[in-house]
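Presented below, as structure tokens, is a lone chain in the form predicted alone.
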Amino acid sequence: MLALRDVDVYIQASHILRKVSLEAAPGELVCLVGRNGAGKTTTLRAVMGYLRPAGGTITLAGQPIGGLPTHAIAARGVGYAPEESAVFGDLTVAENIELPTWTRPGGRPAAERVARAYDVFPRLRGFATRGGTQLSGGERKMLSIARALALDPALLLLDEPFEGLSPAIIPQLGESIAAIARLGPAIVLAASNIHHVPVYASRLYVIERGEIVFAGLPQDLRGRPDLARIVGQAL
């Protein structure tokens, strides 16, 4: 479904990914794993059109979509939940979950895409009418995700989903991206630190300085302590 072959990115003078590879098909939960300014979010915002990559090719579904907009992306079937949690404060949770399916009008019915996310982020429902700023850190976060979800998307970019949350949470927001592979999207999460894998990942990748020093399982991992500074966990 995604294929990253060779990209560089600059932003201004600064060369920030160089000749990043990575791919996830359908069904698959790939991870990208790296320090805190390693490239993760600028691999996933070249993904989705935020940033042109000088060099190399983005592909979904073998079709080019690099240096395409982001609403041409979008509309492609890529949703994005950023690690800030964005949601329109403005507009209720009902409104930011339907959002989406003004964005991308084909596919699945707008009906069933707003119900499959509510499925999956069952609290939301007792929140439908209420702001997206009167929601905690972690109903965000799942709000975040539930819109990306309601795009009806062949690919979903999950940055950081859990960082910042409370230990409580994070258990019933992993249920729920697990609920999300399930129904088959090819989905990339990005984060951290080791321990916000999943357990369920197929793949992972480790990033670092912007490139990609490791591609494999997640287990592949144990016996290499050279990598253990990198994901945050004694290998």
Given for the second form:
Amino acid sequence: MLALRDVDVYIQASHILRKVSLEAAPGELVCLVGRNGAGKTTTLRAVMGYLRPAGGTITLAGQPIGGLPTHAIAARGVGYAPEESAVFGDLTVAENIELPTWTRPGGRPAAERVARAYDVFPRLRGFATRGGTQLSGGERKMLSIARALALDPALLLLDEPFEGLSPAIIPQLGESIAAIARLGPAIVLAASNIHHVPVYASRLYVIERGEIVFAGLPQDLRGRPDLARIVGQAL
Amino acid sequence: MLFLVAAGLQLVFGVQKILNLACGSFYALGAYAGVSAVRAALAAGLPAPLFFPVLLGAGLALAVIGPAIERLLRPIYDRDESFQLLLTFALVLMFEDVIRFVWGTAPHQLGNVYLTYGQVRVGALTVPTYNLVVIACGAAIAAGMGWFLARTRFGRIVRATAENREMAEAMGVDMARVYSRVFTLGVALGTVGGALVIPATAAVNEMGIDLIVEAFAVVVIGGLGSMRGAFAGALIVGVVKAVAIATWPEVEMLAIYVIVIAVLVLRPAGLFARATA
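Any chance you could show the form predicted in complex with its partner chain after that form predicted alone?
And the full complex, kicking off with our chain again.
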């Protein structure tokens, strides 16, 4: 579904991503793990078209998408839930979820897409008429992911979905993400802590200073004590 | 009518984050186009009472310049405000020259056409019915804008875009199209405002610049980016002006600035500033 090959990204004069290669097939949940500032968000933003790669290729379902405007990438079925959630506070919860069905019509019927989003996050149903500003941090994360899901994505980019949440809410959100994974889109999940990587992750990439330093199965990390300090202890 | 121009300014600033000085020029252009359109219509034998739809039509038709102007402004969206002010002020000067070239420097008036609707007595005052029509029209446009922003899909997309452009793009919103339409709507508010006001006054070249000052006063009082603020601010400025002219004409502009300063000191974000998430 998604493939990055040797992607280089500069922000002004800083070389942020160095030859990043990464793949996510349909139905796969791929995790991108690294410390803050390692380049996780930059990788996702490059896929989303906010940043233009200086080198390398980004393809979606075999089609190059590097250099396309962001809205065109969204129109091809890439859903994005940023770390800061970026819920539209001026709209209600229901309007937030419905918005992508207006901007990307076609595919599944709008009602089904909205229903799927609520099925995955049943808690949001009770808040449908609330404004986006009247939500807790965890609810905003849920809404942000639900909104991306209502885009009917073939690829879902989740940036730090568990960051800053109370431990009580994390298992609940983890189950929701598992439910989304069963619906079939490819998912790329960025996390700064290995503990947040779901056990069912298909593959793991560790990024450090803009470079992919490990690619493989989560259990393969065990033999790599050098990576422990990057991704968190207790391997 | 100040409300219309201020609403246009608000809408464009809220969504596109550019301060458009040229909104005053759209107002002036609307006024001149209104004069010409009504004269042509009357010369063509149109009955005088139909001048109102002609004015509305002239204002709306002029909004076609919106997409072209928006295209011109596109390179400065991400620039410093000083660039925006410079470029839009350049537009103001250019439009002034266009008006001078097409309509000359003499004021243009429509005479007493607006009295064809008669006059009504409100208490001790005699008011031309047309003025009431204009007020009703402004209120209707205000209500229409409110409905459009709150209830329509495009209005919701516009609000989402105003709040977080990047995220709206990630949701598949094509910014170029939204900007072009929003800007055109802002232009239409200005040109219709100018066209509607013209029967009761004269079209003069300075009206654009004069209005910008007042529109900015409205925006400062009401709060930048707020539609309700534009409405309330326009009412305040309008009433203060009217009272000042009736009681102590010398302080007309001063009174407005006193309010502006008071608002800036007491509520720097404006009376109806939106709480940001």
